[in-house]
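Have a look below at one chain only, the form predicted on its own, in C-alpha cells format.
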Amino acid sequence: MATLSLPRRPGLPALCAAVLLLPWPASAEVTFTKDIAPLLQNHCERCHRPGSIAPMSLVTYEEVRPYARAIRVRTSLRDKPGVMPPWMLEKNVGIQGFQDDPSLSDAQIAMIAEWVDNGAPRGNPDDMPPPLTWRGPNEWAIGEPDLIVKSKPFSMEAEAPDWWGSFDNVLTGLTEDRYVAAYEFHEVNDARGKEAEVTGGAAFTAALGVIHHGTVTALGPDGRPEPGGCCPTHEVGRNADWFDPRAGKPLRAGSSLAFNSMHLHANGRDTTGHIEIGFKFHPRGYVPAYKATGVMVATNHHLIDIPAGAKNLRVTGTGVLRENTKLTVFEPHMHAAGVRFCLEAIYGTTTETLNCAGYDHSWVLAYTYQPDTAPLLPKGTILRVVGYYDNTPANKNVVDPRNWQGGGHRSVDNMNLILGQGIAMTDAEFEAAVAERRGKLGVTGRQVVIGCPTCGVPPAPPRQQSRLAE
C-alpha cells in the first residue's frame, strides 16, 4: 500500500533565547477533506469500505465523524495488539525494511490526534480527494489472480463447537507446470446480510468469517508434496505473500491443493461458503535462481507454561540452521495469550535481536522483507524465537485468565514459533549474496550489520602458492 507522503510542519528551531521571543506562526488546522481523508483512503479503505470486511466504513465524514476517538485511539497503539492500520512491528528494534507496510508515521499518528482533540473538523469540501474506485468486496491485494482455486463448499451452524479437520483435496487445473510468484487466501460465505439473526436487525458486519486458520498445501501429480513449502498456512487476518522473485514456488501439470488441519468456529449465524486461493505466476518460461525453503523454529508445546494471572511471561525455543539461508518473511505465530513476539539469531559469540513485533491473534501477520534488508544467515546460525504472554484480563483475547495455559492446537492452548520462509544457498551462492549486500551498503572494515553476521568480516585474500609446492 502506498505510504501518505505530509508536509513538515513547523517546530521550534534551535536558535537563540532572542528568536524565540518572536511570535511562531500557527499550524494551519487539520480537516477531514483536507488531511484525514487522503490518509483513510492509502491505510484504511481496502478493509473500511461498503461491503469489505471491516465493521464499519471510513468513506465519507458523516461515516467516519463518529468514529473520530476511537480511531485516535486505535492508531496510538503502534505495535500493541488492537492497533489500525493492522502492522504490529516494533520500529525501534531490528530491522525495518519490509514490503506493504501499511502502519502509519508518528507524524501521520500526530496529525489525527491533533485533528480529534479539536474538534475533527470536517474542513473545505473543496478539498476532498476524488473517491477511489474498487473492483468489489473480493479485492484481491495482488492483483487479479492468474489462477483461482476454491474449495469444496463447506458449512458452520450459529451455535456450534469448534470444528477441526480437513477438506477434500482439489486439482487445481493447471495443464502445464507453473511458479508462483504471489499467493492469496479468500474466504468466501454468505455471513453478510444475515445481521438480523444476531442484532435485531442492527448493522453488524464483523465476524464474517468462520475459518480462523487452515494449513494448504500444494500437491504433485503424484500426490506428494511440492518442493518449497508451497503454499502458506492462512490465518485469521493474515495478509497475502509475495515470494522471493528468484525463488518461485513450483505447482505442476495436474497438481492439486489439499485443506489439512482445518480450524472453524461459530459466527452467530447459519454460515456456507467456501475458500478461494489466488496465484500470480512468473511468466512462462522462468527458472528460479534458488530453492525455496521453510524456516520455522518452535518451542516444544510441553515445555509452554503459563499459569493463571501470568502477566509479561518469556518463553523461548532455538533450533540451528542447517543450510544458508536468506530469511525473507518473518512470520510470528502465538495464540490467544500471546502478545509479543521476537526473533533473535545466534552466530559465534554475537547475539542479535532480527525483529520483535507484538501479536494480536485476531490479526496473525507475515512481514516480508526488502530484498536488501533481509537476513543473510550461515548455516549453523541458532535461531531463538522468544514469546511473551499475557493471561491476565488486560488481553481481550483470553477467554477466561483464571484458567492455566499450556501448549496445543487450540486457541485457548498456545503455541511459541516462526512461520518463517526464505531461500537456501550454497556456499558460493551465499558467499555472492554477503558481498553484493556489502557493496550495496558501503561496509568497510568490522562493521555490524543487523541480519548479515558476515557483512563485516572482510572478505579473505587470495590464496598464494607456496614456494614449497612450486
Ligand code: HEC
Contents of the next structure:
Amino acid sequence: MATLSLPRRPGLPALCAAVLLLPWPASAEVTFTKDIAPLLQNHCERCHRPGSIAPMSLVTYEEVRPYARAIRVRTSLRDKPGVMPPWMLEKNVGIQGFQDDPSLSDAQIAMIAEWVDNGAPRGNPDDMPPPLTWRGPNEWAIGEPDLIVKSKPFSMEAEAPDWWGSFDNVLTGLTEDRYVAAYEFHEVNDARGKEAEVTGGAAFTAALGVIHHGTVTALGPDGRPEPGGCCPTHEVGRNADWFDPRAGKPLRAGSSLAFNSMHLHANGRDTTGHIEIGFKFHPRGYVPAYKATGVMVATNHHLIDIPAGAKNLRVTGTGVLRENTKLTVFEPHMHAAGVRFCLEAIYGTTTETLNCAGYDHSWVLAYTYQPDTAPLLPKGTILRVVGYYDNTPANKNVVDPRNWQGGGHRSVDNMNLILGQGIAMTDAEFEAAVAERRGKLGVTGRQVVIGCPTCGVPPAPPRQQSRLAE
Ligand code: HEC
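Next, report the structure of the form predicted in complex with ligand HEC; the form predicted on its own has already been given.
The next block holds the full complex; its first chain is the one shown before.
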C-alpha cells in the first residue's frame, strides 16, 4: 500500500482507501487544476498572460474555459500553420533534437483533447499549481540579457504605405571585447494604448507589430561590419537565437549596431516604438573554436511561378556547399503563400531529407539544432530546398488567391530559400567533428546517420588489394 501512488480526488473519504485497489477509471480523469494548468504554464503562458503578445490570457480556469475548444483545435494541428504553441517542425521525418523546442508531445495533445471532450472539468482547486511569476511583459526567451541595446524610436501611422530604410546606428556601449552566445530581437511599441507601453517578445505578431523584418549588423569600432559578427535577420513571429557554443559571435569594445534593412508596415493603429536587442555573452576569456557563416540556398525568383488558386504547388532550388559545413540552424524562408518547406541533402547518388516544417508567414521560425544533432555536411554536398505553396482561400495569409504570384521581395511575392546559419570547417576540423559525433552516437560500423553522411561509413576498404588476396 505504501508504495502505491494514488491520484488525488476531491471529497474522497480516507476510510475508502482499501477500495482504491480496485480499477477506478474516474481517478484518471483529466482536470484543469491537476493536468492542464501546469501544461499551460510551461508551454503557453509566456505569451498567453496579461500584458504579453497573445490576444487572451490562459492563466486561470475562468480565462481558459471559453477557449477550450479552440485550444483543442490549435494544439492538434501539430506541424501545420496555426498550431499552438507556434513550432511547425515535422517530427516524423529527418533530424530530431532542437533547442528550446516548446512543442507538445502526442501524449499532451491527446490529454488536452480528452479534457475538452470530457467537458473541460475544473477539478480539485487544491491541485492548482502555484502561479508563475513573470518579470514583466518584456520577457526574454534567452533569459535576462547581459546587454540590451535600444534603437532610436520609430513611428508608423495607422494606415500608411510600407516603409523601407535604415535607422540610425547605435553604440553598444561595450568597453571590452565579448562573444555573443544568444541574441533576441524585441519590438517594443504602444499599439495597445498610449498609457502603457507594451512589448512583443521575439515572437511579436503582425497584428500588433509594425516591423515586418529587420536586419541588424554588428559594426566594429572602425564602423565596418564585424567579420563573422551578429545578427540573424528578424522576421514577424521569429524566435530567439542561440549560436553554436563553439562559434560565438564577436561584439567589440566601441562597437555599434546598424539597423540597415528595416521594413515597417502599418497595423491599423498609430504606433510608436523602438527595438530592443538582447545579448547573452560567453564568459570573459572565451575564445571561439570556429567561425560562423551563413548558409543560403534559394530558388531563383524568376523560376517561382504560382498560378491563381494553386494548391500543393512544389518549387525547388539547389546549391552546392563549397566548404565542409556544420549547419546549426534550419530556417525556412518563404512568403505569404508558403505552407511547408523541406531541406534535402544530396551526396553523390543519395538524397536525404534533413528536415521538413510547416510554414506560416505570420510565424517565421528558426529551428536551432542541438550541438550534437546539427548536420555535418562535407563540401560538395548539394542542398535542395523544397517549398510547398497554397494560393487558395484555405491559406489565410494570402491576400487575394485570384492573383498569380511570382518571386520577389514583397510578402505578396514569393521566396523559397533556407536562411541557415553554420560553421565552415577545414578538412581536419571536419574529420575531428565527425569522429566526435561518431563517438557520441556510438557508431562503429556502417549505419545511416541522417545529416552526417560520413558518420556511419568507415574508411573505404582497399577493394582491389583484398580481391587479389582472396
Ligand atoms: C510565442 C507565443 C505564443 C505561445 C507560446 C502560445 N501562443 Fe497561442 N497565440 C499566440 C498569438 C500571438 C496568438 C494570436 C495570433 C495567432 O492566432 O497566431 C495566439 C492564438 C491562440 C489561439 C487562438 C485564439 C482564438 O481567438 O481563437 C489559441 C486557442 C491559442 N493561441 C492557444 C495556445 C495554447 C494552448 C498554447 C500552449 C499550448 C499557446 N497558445 C502558446 C501566441 C502564443
